[in-house]
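Read the single chain below, which is given as structure tokens and is the form predicted on its own.
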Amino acid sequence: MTDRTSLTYDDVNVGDELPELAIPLTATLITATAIATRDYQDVHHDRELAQAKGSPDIFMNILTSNGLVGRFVTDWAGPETELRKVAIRLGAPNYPGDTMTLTGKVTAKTDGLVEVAVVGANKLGNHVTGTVTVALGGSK
């Protein structure tokens, strides 16, 4: 049976823009999304140790980061997406008491392919920015 909420390559136009969404940035997400990454270093669940080294606070992953943009551009696109490609680069830090606002816009169409670009910004800047390429549910 064939989920009627995913997108098809012929639902989407270039220039088509995701709706935002934002994300609240909480000691327990950051922390528990480093161990749920196997991500152990100290910077990511330890503010005393963060402190040390030169941060204001524990901060984000870019595993962390780099699971968010996917999934913002899955839940747009529906369950059958298939994540492709996905190029980020980090920016500035997410760090608790913040929030994430994905952003995202079909830049190009090719060959069955969808790509989108993503910026995650917060009060300090662009944390996260970047391109997605997917293949839609019904374009595979």
Contents of the next structure:
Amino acid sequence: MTDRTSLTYDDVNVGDELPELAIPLTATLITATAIATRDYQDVHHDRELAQAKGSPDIFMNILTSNGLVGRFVTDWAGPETELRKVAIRLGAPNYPGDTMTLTGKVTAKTDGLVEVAVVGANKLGNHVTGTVTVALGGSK
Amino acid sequence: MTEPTPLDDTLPEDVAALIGQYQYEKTGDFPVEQGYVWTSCASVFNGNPVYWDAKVAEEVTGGPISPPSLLSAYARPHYWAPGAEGEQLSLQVHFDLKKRFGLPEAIMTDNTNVFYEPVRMGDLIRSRQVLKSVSGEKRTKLGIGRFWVIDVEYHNQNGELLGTESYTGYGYRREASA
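Form predicted on its own done; form predicted together with its partner chain now:
Below: every chain and molecule of the assembly, starting with the one above.
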């Protein structure tokens, strides 16, 4: 049976921390997600061309980082969660062979909306920092 | 990215005239469909049952929906299409600016998505781009270039606003190594 457990607004408190999510960064993940988002820029799938442009390897595209950040929060909050806003800033690139670990903390609750600050770090530093705003519609 | 160093604040008139103007209004090449949603969810290991289980989707959202973060993917052109010449590019305003300023490289530094009505199967996504700002020349550790902000609006075939997206890009040319 599908797990439909979702958090409600009252379940959540400012300062709550989300369970960490470690994502192995394989070449397959970086390539598959670029193509899944219909992003055919060569730096996301062709190592030789990426290196010719000064990058040590292919790297994750921004839409994938955005999607992973959103997934991180909805995995925690449950399927009845509505994503309202995802705002991210990129830093250190996500290259193959690394791992990105996503962490998050509830930073605000206002008018039925919950704001979560998210950081995705790899061995080079913070790949992504940002905030996700959700409406928690679930009932336990 | 470390704080960029300003070099030159001038902005050409033809570029300044584009700020605030809607450009590239178009409808996506294909309707939102379930197979594409599943392929995309699989690529990021997103097991949210709202996207995989029709019964759950019906109970939670009134029917199957797409992850909202895929909005821009639906508005991107096919990489190749019969009769089309050259590479088909998404976010054309970004590539126009690279060409206009002679900046061969570019990265995206910020992306903000705000979501409104859900994206449903069969929706045809209409998009339009608007240039919000262009910086003067700045030096960063990547090279010399300009930052720009481009917003994209997405509506469905009924004119309902599905989402807005804001990108900050940095187009640049690398500097010769010392």
